[in-house]
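The chain below stands alone and is given as structure tokens, in the form predicted on its own.
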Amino acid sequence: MEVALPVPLRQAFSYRFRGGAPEVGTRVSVLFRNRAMVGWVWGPGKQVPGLLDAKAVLESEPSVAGELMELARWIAEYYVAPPGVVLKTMVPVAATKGSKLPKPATRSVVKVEREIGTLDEMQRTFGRARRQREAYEQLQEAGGALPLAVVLEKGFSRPVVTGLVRRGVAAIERETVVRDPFRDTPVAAEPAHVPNAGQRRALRELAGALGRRGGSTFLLHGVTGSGKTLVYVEFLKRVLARGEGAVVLVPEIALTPQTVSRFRQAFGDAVAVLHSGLSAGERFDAWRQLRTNQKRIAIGARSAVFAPVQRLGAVVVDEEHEHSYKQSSGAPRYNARDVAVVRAARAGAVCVLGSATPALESWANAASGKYRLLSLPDRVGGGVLPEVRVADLRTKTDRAGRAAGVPPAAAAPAVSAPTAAAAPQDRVLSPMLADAMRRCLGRKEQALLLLNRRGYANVCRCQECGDVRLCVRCSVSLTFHRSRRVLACHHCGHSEPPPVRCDRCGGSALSYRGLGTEQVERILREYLPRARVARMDMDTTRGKWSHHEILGRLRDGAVDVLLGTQMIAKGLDFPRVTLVGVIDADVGLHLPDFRACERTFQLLAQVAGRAGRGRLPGEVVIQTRVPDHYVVRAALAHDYRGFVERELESRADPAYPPFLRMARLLVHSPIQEDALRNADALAAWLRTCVRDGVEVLGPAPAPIEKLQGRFRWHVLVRGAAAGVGRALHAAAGGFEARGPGVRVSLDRDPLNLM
């Protein structure tokens, strides 16, 4: 039999199994290069002399079976990934160890064995055994059972519990403990909503597609606050009524508690949660319950697309445009949205892609008829989209005509040392935004402020020679983090103390420029001393429940202003948030990536949609230096279709997705000359392999030329899907990199060219 092993080789390996071949997808233990390793049976192999015997079969039923195994084959083929690495990605960590699957955790529980209904019977049963009687009464008050550990914590000794067992009134049993971190998550206390006309139309279309051979894919395009979640919930009620299960994907861990709360209100304990923020045991318990059909709905981030849901009837991808669905490092570099579409089609299920700002690829698929478009053009409950205004950061007068005195936010005043005072508030908040915040807080309402750049200042520069402090391992500037008093690289994690003198000229006049969330937080606390400000970025959400805690405080009214990076722009729904301010809309707009405008528009439109989602009207202020840019104008008018029309024009010539497919081959090496030499060789070799209609671009240095100590050059291949796939397989099978430590990474349908 062929066994797929989690090694970076795009092949399976043949082994001999004595006593009968196990099923495809079964975990087995084998020797590979004199080391014991866990793999999965990939398929029948060639029976040739000299095959090694497999060491052991580790399970009686395949851990990856049926449509999931077929999905693994598709991922390995499409993304040109090692099959064993694909399978390792699809199962929890506990299933990759060199032993049998772990048994469920258990605990001892004391349960009432015989009910005692009268005082006389109680006296006859216990007599003078007062503590036994008290323990029995505690069990009755608790509903008939308590964990043994809880009984002992209440002060009852083991002999007391043993006495209850001897009298035949109680028993000690072992029960399975399911590690569910969301067990105590508050269930959303939301009133029952009646679907409006648009939601009813969408539900009719979705319900009509259930059970259709080959499945169906729908793009649910609804403005922010249009009730897409209600459509998901009502549709999944129909799926479960058919005895089928579902997968629901969300783009951020921060959204998971809110989503779990809403779905558990509708489906109770049928919901299991899978995401990387959980412990290994918690993930494994959820995976096991889905596999055994104890749970029927899986909710989670990217990897939840592989949840072993039984009789899959639907896959929902919320905020389908989000780039976090793409695995950006390490094989397989899959996009969970696209995998969801393929999985649903192969399982005969319905796939729903929902977004207020769909990816251009999804929109093009809907326009061509590959997907079916469903529209929700109105906010639920008669709500209206928030008013959006623009503050022009280029001049001393903002768009409202008031004196602003605001220099560019990215050029905050220099400080002589990291401990110097922060910039004044008028260098962060235009008069328009400052006035809006005062009015919002005066009404006892809440505000969100977005700045998609964390840290205090993003550049440390010598004022004498102009030298910028760069990371020693990456070709990027170090970011100053004031709270930790370090300069840190946000790519490789390198950190160092702030310098006293310039390494280049020895000068001591060092300035810290640029604006990050940490600096804005400090300015807000000084400018609005009575406001309760919380910051939500990678620095404040490292703990397991940090997202949940911050958003819980916002929900409970303990936070007046939530400042954060892009993670606050996605799917959050708080009715008392009436103001959204974008500190600097230009962050990311001018990056050397053809998706920069699309990404910026989606971020602006999504964060604007957080305002005015309840009965209170909303307001949005966008600060920018390019107020006439089509991205800003489209966000100002909530005009997704207008943005798409303009953006598609810019991608037509030269052609970029969605007009064709693209792949990126990244050559990286610790030696710069080796990276360049191999990139040249790879590009030349590819040009001899590709057919008409496929174009090879490059090589060229990656925009971030050095990352984590490795120099990077990339080659782009673009053309029809089949041609791009052939080029990737040719490169994987025929090109051999030369030089110590030279690697070639393949990324099909890349979302980031940096």
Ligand code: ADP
Given for the second form:
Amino acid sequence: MEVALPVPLRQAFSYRFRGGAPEVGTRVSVLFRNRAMVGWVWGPGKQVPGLLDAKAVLESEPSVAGELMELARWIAEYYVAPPGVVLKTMVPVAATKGSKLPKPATRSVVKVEREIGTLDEMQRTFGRARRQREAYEQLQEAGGALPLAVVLEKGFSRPVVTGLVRRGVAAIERETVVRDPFRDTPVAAEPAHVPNAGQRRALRELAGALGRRGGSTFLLHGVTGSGKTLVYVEFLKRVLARGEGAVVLVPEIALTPQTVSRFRQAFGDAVAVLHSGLSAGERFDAWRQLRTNQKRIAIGARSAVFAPVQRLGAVVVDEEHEHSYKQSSGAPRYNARDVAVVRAARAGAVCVLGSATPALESWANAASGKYRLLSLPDRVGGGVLPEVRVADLRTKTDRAGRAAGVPPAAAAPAVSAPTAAAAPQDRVLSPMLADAMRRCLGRKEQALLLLNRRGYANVCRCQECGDVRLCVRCSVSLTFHRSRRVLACHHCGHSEPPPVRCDRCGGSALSYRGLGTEQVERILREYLPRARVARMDMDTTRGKWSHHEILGRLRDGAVDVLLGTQMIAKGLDFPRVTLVGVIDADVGLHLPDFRACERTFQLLAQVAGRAGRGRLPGEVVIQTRVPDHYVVRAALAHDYRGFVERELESRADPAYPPFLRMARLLVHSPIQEDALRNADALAAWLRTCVRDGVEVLGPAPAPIEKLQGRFRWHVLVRGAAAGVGRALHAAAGGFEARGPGVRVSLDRDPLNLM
Ligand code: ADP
Ligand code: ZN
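I've shown you the form predicted on its own. Could you give me the structure of the form predicted in complex with adenosine-5'-diphosphate?
Entire complex below, previous chain first.
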């Protein structure tokens, strides 16, 4: 039989199984290059003499079965990834580590063995053993059983417990515990809404597609606040009623607690929440419960698309445009949204992709009829989309002169104010936004402020020679973090103390620019001392539950202003948020990436959609230096379709997705010449083997030329899907990189071109 092993080789390996071949998908242990390794039976192998014997069969039934095994084959083929690596991505860690599956956790429980009804009998049984009698009474009060640990906690000693057992009135048993940290988190207690006309229309279409062979894919385009979640929930009720299960994907569990709790409210114990904070054991428990049908719905981020839901009836992908669905490192670099479409189609299930701002690829698929489009054009309950205004940052900068420099932390007292003429708040809050803030806070309502850049300032530049402080390992500028008093690299984690002098010219006038959330927070506290400000970005959410904690405070009204990066733009639904301010809409707009505009539009539209979701009307202020840019114009008008039309024009010639498909081959090496030489050879080699109008671009240095000490060059391939696939397989099969530590990574349908 062939065995797929988690090694970076795009093939499976043949072994002989004495005593009968196990089923495909069964975990086995084999010797590979003299090392014991765990892999999965992949398929029938070649019958050649001299095959190695497999060491052991590790399970009695396959851990990856039927439909999921077929999906693994598709992923290995499409993303050109090693089969064993694909399978390892698909099953929970606990199932791949070592050769044994983890045992479900158990605990000891003390149970009443013999009921004692009367006081008389009590007296006869226990006599003078007062503690034993008390312990027994506690067990009775608790309904007949208590975990041993609890009995001991109550102050009874072990001899007391063994005494009960010896008398034959109690017994100690082992019992399986299911670990589920979400068991204790509150579930939404929202009124059960009745779907409105638009939602009913969508539901009718979805329900009509259930049970059709070959499945169907829908794109649910609903403006922010149109009630997409209710559509998912009501649809899944019908799926469950048919005895089928479902997978629900959300961009990130920690950032979408409301969505998760709405599903838990509707489906209770039938839901398994696959959270990245789960321990291996907890993840394994959830996985087992799905396989045995104790849970019918799996909800989670990217990798939940592989959840072993039985009799799959539907897959829902919420916020389908989110880039976090794409695995952007290692292998396989799959996009969970696309895998969801494929999995559903193969299982004959219905796939629903939902978004207020669909990815252009999905929109094009709906336009071509590959997906069916469902629209929710209005907010629920007659709510209106918030009014959006633009504040031109250019006039501000002109008036204030040069942007203020902030002295380096090491040399400056802790609370020194920036030295330029403009008052600090003017650089952050235009009069328009400042005024809107005051009015919002005056009404005791809440505001969200978005700035998609963390830290204090993201550029440290010498004012004399203009030199910018770069990371020693990456070709990116270092970000100043004031509270930690360091310059830090956001790509590799390198950090160093802020310099006193410029390394190049020795000048001592260093300026810190490029506003980050940490600086905005400080300015807000000075400018609005009475407002309760919370900041949510990667620096303030390192703890496992910190997102929950911050969002909980916002919900409870303990926070007036929530400031954050794109984290705060996802799916939040708080009725008292009536103002959204975008501190700088231009962050990310000018990146050398053909999706920069799309990404910026999505972010602006999503964050704007957080305002005015309840009865109170909302307003949005977008600050920008390019008020006439089509991205800003479309965001002002809530005009997704208008944006798409304009954006498609700019992708037509030269052609970019969605007009064709792309793949990226990244060559990286610790030695610059090796990266260049191999990228050159790779591009030349690809050119000899592509056909069908497939084009090879490059090589060119990647926009981030150096990352973590490795030099990076890339080659892009573009053309029709089949041709791009063939080119990747040719590259994977025939090209060999030369030089120490040279690597080539393949990324099909890449979202990150940096
Ligand atoms: P979005 O489309 O942005 O994901 P949500 O699903 O979060 O919107 O719904 C927005 C709000 O509207 C939620 O608070 C939800 O409870 C409420 N809602 C959804 N459908 C209805 C309905 N038919 N009637 C009343 N309120 C509804
Ligand atoms: Zn770095």
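None of the values given here were measured: they were computed from a predicted structure. Here the rigid core means the biggest group of C-alpha atoms that line up within 1.5 Å when the two forms are laid on top of each other. Positions refer to the first chain, counted from 1.
- Superposition on the rigid core between these two forms places the CA atom of A171 2 Å or more away from its counterpart.
- With the core held fixed between these two forms, P654 has its Cα displaced by under 2 Å.
- In a rigid-core overlay of the protein, E113 has its C-alpha displaced by at least 2 Å between these two forms.
- Its Cα shifted by 2.5 Å, G506 is compared between these two forms on a rigid core fit.
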